[in-house]
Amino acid sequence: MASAKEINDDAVVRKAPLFSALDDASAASLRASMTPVKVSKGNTLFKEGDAGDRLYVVVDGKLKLGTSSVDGRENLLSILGPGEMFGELSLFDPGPRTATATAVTDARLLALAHDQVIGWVTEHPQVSLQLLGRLAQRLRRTNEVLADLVFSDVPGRVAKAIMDLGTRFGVQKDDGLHVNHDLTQEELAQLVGASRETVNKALADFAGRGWVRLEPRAVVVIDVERLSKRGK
């Protein structure tokens, strides 16, 4: 009999685009063919430029995808959590990794080699539609980020980032929406494409207005409506 942890893991994995179009039997078979991977907090799963030969599904924990410039500056592309998938880009466009994946917390993943993915796509055409949908979402998200960098000020980008993290990782409690993003101040600044000082100033302003309460690597959103409006 499956344990509560195994049942929860199954529910999380089924949210990934690779699994969501499959029936229970096919999903169980696919998961059985995947390799469990553990990454400790702060460790790198793969680096920008590495050969991309497999995709990953996050079972537990958080990872960040980022790039570095020639002068050492870093930019965070996204934060990934349970049920999310990454590394599938090279399935459609074989080539080196376009980002570095690092564990923000201890994380458990499932890995699938791309030659195995091709077999599943061939046998289950509906999976290809899910994967294409995932790529379309990524492109849309990239367009939104570019637009925000051009048209939104830093406080607006910070507000939008907090609400996005809150939607994905937040827990609603009596005193507000607890957003345990697990990011350092520098990482949060990299996520919105601004300096740490400017981001800290924006957060302090939100706190002064009573919209949020700041905690170590977390934010409690007290006034969701006002912070959401500021991020638009």
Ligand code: CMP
Given for the second form:
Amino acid sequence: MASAKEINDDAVVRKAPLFSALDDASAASLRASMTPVKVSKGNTLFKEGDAGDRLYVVVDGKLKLGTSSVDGRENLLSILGPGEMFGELSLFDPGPRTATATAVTDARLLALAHDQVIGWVTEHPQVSLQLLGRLAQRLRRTNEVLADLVFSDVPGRVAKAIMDLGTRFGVQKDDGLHVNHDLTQEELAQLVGASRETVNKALADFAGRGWVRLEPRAVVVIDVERLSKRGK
Ligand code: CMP
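For comparison with the form predicted alone, produce the structure of the form predicted together with ligand CMP.
The complete assembly is shown below, putting the previous chain first.
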């Protein structure tokens, strides 16, 4: 009999774009063709510029996708959690990896070789539609991030990033929305595209107004309405 953990893992994986359009039998067969991969907290799975030959689905844990400038400054493109997929760009637009993937917490993943993805996409057109949907979603989000970098101030971007992380990783409790982002202050700043000092100032301001409570690697959002409004 499957354990509770296996059943939960299955439900998470089924939400990934590769799987969501498949019937149970095809999903089970796809899953069986994937290789489990573990990455420990702080370890890098692949680096920007590496050759890429597989994509990944996150089963458990969080990863960050980042790029760095020639002078060593880092920018985070995204934080990924369970059910999310990455590593497909180097397949659809053949070339090196466009970002570095590093585990923010211990993470379990499933990997699928790019040539196997092509097989699935060719035999199951509905899988391609799901993948296109996900790529379009990402482009929409990237456009929004770009517009925010130009039009929004740092506190607005911090508020938006917390609410985005809260929507994906938050747990509602009696005292507020607990957003266990697992990021250091430096990583949060890299995600927002600002200095650590400016991001800290914005967070301290939100805390002073009673909108959030700051905890190590977590934020408790007490006033969702006000914080969301600040991030608009
Ligand atoms: P690939 O280039 O193979 O390896 C890095 C991965 O990061 C890439 O595939 C995408 O899956 C992912 N990625 C790149 N840019 C973004 C972005 N702007 N938002 C979210 N994910 C991204």
